[in-house]
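Shown next as structure tokens: one chain only, the form predicted alone.
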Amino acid sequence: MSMKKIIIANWKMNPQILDEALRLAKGLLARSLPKNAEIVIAPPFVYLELLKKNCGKEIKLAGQNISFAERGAFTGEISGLMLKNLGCDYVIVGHSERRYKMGETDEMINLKIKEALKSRLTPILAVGEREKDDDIIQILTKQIRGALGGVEASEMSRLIIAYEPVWAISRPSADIASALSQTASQCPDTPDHALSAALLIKKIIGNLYGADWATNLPVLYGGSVSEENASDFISQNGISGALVGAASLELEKFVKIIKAAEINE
């Protein structure tokens, strides 16, 4: 028996408003999806609890990211405690925009990720180089040693990877139509490559925990994911599942991706 694919929605900064994200939502509840795909939408933080009163039990919910710290003094930040009793399942930590735009480091990574598996929060661990010709064996050591360090074996089945090669994501202006825009022939990224990723990934994991727990590792691809792509990324006994970005704030689009895994049975 397959394990189910897991399509994760990182809507970032958008929509704007709170009746588009509810019209998104409730557009994906009213079509059949696969029953072989976990869908999660990682919505800006406000939108949460309006989608927990409105997505049921077919759709999960994630945080876009989390405080290293349980609780007090800090301006700005959310708790994973506050992600759980807003009805998150899922929270994505160390993703490329929080490294690169916010200045995450790989011990704040560490800290976010024992914060959310305290939660009882799964982590959706991002990694990836940021330039095509970096060594991406030393770059995906490094980040998934920092982000792991003194993290027991036990709890690597509360763990997923997903891979997101910086290079390969489309670089969107300020102005959402021509992020959407982008089409999947802009993504110089390849199946094989994501594949050969995705091995490279579990390969460390294997070194660091033993092959059972690298087996089992659920890693998702993290580049441009279009619904002209998903199938060929998705496709991949390697690859569990997609996190999407600008895509998924196009209903149809979205769904489109969302039965790649359907296909792909």
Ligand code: PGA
The other form holds:
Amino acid sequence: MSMKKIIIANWKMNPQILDEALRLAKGLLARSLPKNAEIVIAPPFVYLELLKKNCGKEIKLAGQNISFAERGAFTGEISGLMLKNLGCDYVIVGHSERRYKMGETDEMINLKIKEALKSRLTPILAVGEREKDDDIIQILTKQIRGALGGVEASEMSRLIIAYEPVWAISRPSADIASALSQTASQCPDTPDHALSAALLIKKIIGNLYGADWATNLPVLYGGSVSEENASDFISQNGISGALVGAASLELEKFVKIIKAAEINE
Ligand code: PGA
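Starting from the form predicted alone, produce the coordinates for the form predicted in complex with the named molecule.
Shown next: the complete complex, the earlier chain at its head.
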């Protein structure tokens, strides 16, 4: 079955100035974006409003994070409703940088998934093992069961899961150029391994919610996706797109990744 591919730009804590964020988004819009792929930018919160005004309907927006609470005394947090009201359709939940640098637990991620669904945002749940030789079955099962506790099967049609092995994500770098050169030079993961992880994720969802939900669940791959390797990952039948970090900050490279999605639709 052919599914619309989803390509998400995870800008992380970049770029440092608003003009550059606008230049990237407008540059993307100036290209003929494929109709058969969903293009999403997850910028830092502070750029969301201006990007919404400038991105039209062609580019969708995602939050990079969401509060586990609905409203109130949570200094520094952003609620699901705020994201929705700013024009987001998606939110990344449980990115490994939030799990391991900001101490997010499966319990917090579970609350965030529920807040996202309540706010009518599509959660992009990020899961993945830290080390290459970690027990992937045990880790993905724990992360997925932990994130989805109490989530009804009827909400499964609004969930996306991104498989992001931490050992394959391009390392944080003082400057974008060196992160990019690392991304381009080599992705430590292989399309075959990514596919087997995606199928494992579907199996876990199948065990929890039934085979139909598992079949229809979009599973994305993330971890050093570049313009050189995007097609190899995205062309896999069980992989519905990519979550792209470093390479999404370079217009020409990101455009090539999007084109790979178009070809592989
Ligand atoms: P990367 O990041 O493409 O720079 O490896 C992906 C991610 O962390 O979402």
